[in-house]
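Only one chain is shown below, in structure tokens, and it's the form predicted on its own.
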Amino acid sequence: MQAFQLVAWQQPPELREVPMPEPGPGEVLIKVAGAGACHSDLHLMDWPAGQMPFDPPFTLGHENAGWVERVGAGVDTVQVSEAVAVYGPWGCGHCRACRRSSENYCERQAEIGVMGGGLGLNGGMAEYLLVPSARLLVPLGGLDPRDAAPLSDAALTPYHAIKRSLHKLTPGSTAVVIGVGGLGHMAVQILSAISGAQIVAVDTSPEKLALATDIGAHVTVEAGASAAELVREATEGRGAELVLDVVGSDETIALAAQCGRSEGDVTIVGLAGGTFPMSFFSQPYECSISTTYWGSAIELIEVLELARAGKIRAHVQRFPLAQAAEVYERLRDGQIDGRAVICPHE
């Protein structure tokens, strides 16, 4: 079968002719209807032999979903031909994180040496994806797997990211999302169902503001020099309960701080590498600045039954698989709005 293929560090991945997996024991396998391609990836490939704890060759694509292929002895919670998501941090399924399904916090992960399927093992951009236990896969029921993948990944991110500031997004709070690309507008959706605050999204591209428009901002500013400031304006000088850096940049993550209220939340899910020199005075008073990863296998069941409420939906553009570096490439200059995603059998 065909994947793609990181096959180097600081390489361009390849498309290449793969053997078919075949589950053992406990193991599934999915035919693979949709894998986004997430920015992450990007870095993925960019980043020097040593930064990750697992080297290539393997197939990317960590956001995925599709439909039970077969499944390996002792397997019994998912049909063949059920449609299903796959849960993407994969630990070691026994810890006291992984028991509370925070497998993106596995305390053995280190042990471990890898961090799941795209990230270490091979992924989900291929044909078909082994998926080494049931416990990670989540019925869809009548989602679409080839627009629901991205909700693994793009809706949940910030799913938990948001969730861990709800008690602050009462009415009459703010919550500022800056960049609404793949995660940036699941971020303003989910905002918008699950919380009574007013939402400002923050982008360089009008295209982009004006979607987040159309799925619920509020108030759209466009970054730059004065964007603190317009923020602050549409607060009334307050600052945010949440602000919610989904880019991670040097820029946004100095503008998040500057976005931030007293006892407010500033939380980076973007992985451009930026860092933030900080000190007492760097940034209002209890205001925290933490990083969040992914999110739980709980919190993906929430994320889905949301996208069947209809409250969110991945703004999906669909591409055949041997069309895979070509969207990574259009990734790269920003133009894909919304989320690619690769669909092998289309």
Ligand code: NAD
Second form
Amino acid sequence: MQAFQLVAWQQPPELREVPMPEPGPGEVLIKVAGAGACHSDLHLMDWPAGQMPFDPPFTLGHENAGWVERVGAGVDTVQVSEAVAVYGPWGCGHCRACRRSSENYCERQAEIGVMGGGLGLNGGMAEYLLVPSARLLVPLGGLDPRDAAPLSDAALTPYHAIKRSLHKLTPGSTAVVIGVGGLGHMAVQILSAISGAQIVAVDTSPEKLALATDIGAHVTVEAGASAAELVREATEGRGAELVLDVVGSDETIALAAQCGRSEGDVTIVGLAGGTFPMSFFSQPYECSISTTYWGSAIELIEVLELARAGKIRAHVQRFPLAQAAEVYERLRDGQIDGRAVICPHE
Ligand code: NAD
Ligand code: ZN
Ligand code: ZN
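Switch from the form predicted on its own to the form predicted in complex with the ligand and give that structure.
Then the entire complex follows, led off by the chain already shown.
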């Protein structure tokens, strides 16, 4: 079968012929309906050897949904041809974090080394994806798996980041989303669906800001020298209860920190590698600065509920597997609105 693989660090990925995987005991073979092209894959392509605990070659695509093609011995919780989302962070399944379904924070991650399909193991940018356990599959219950694929990361990651601050997002509060791309456009919708906050969207691109307005942002701000001032104006000078930095560069972390209020949360989700010189006086009192990584399997179930209720929807542009390389170039150039999804069977 065809697979879009990272074959070496800092080299462009390649479409290659690879063997069709066979599900062993407990494993499930998925016919991939959609694999989202996440900006993290661009970081993976750029990072040098040693940045991640694993090495190529492996098939890209960590944001996947599809149909159960074949099940290994002992699997009786999913049915052949059932549409499922794949929960992407693959932990040990047994530690305390995994048992509360937060495999993103598996206590044995360092020992395991690989982080999931598309992150050290073969991912979904191929005709078929081998999933190591049925516990990592969530039934889609009527959602189209091509449109649902981004829910497993582009929505799950901001959902988790928003949920941990949800008690602060009461009516009259403000949440700022910096970077309204794949994750950011889901963040705006999730805030609109589950919080009482005023939503401020910040981006460098007027097109992304126009999309933000369409999907629920109350205020849009073009990134630049006066962005912090404009955000503070929108909060009558108080600053925001939650600032989600979905870029993570020096510039955006500095902006995020300037937008937070006392007792607020500045949450860095983007992996652009920026740093921030923190000191006692660098931000308002009790304004936390934190990172988050992906989300729990229970949260994925909640995200899928929101999608089934029609409250959130990934804005998907579909592409065939043969165009994967081109899709990532377009993502790098900022030419993807919402999320590009590779559909290997179309
Ligand atoms: P994307 O390319 O789809 O979106 C990025 C958006 O940021 C674009 O709309 C772009 O115009 C905007 N942007 C770029 N520079 C900006 C600036 N200086 N100010 C304001 N906006 C700016 O990317 P994505 O797939 O949504 O991923 C976003 C980031 O999140 C990436 O760094 C990715 O690696 C990371 N990520 C983190 C996690 C996690 O668990 N922490 C999970 C998935 C992705
Ligand atoms: Zn991702
Ligand atoms: Zn674990």
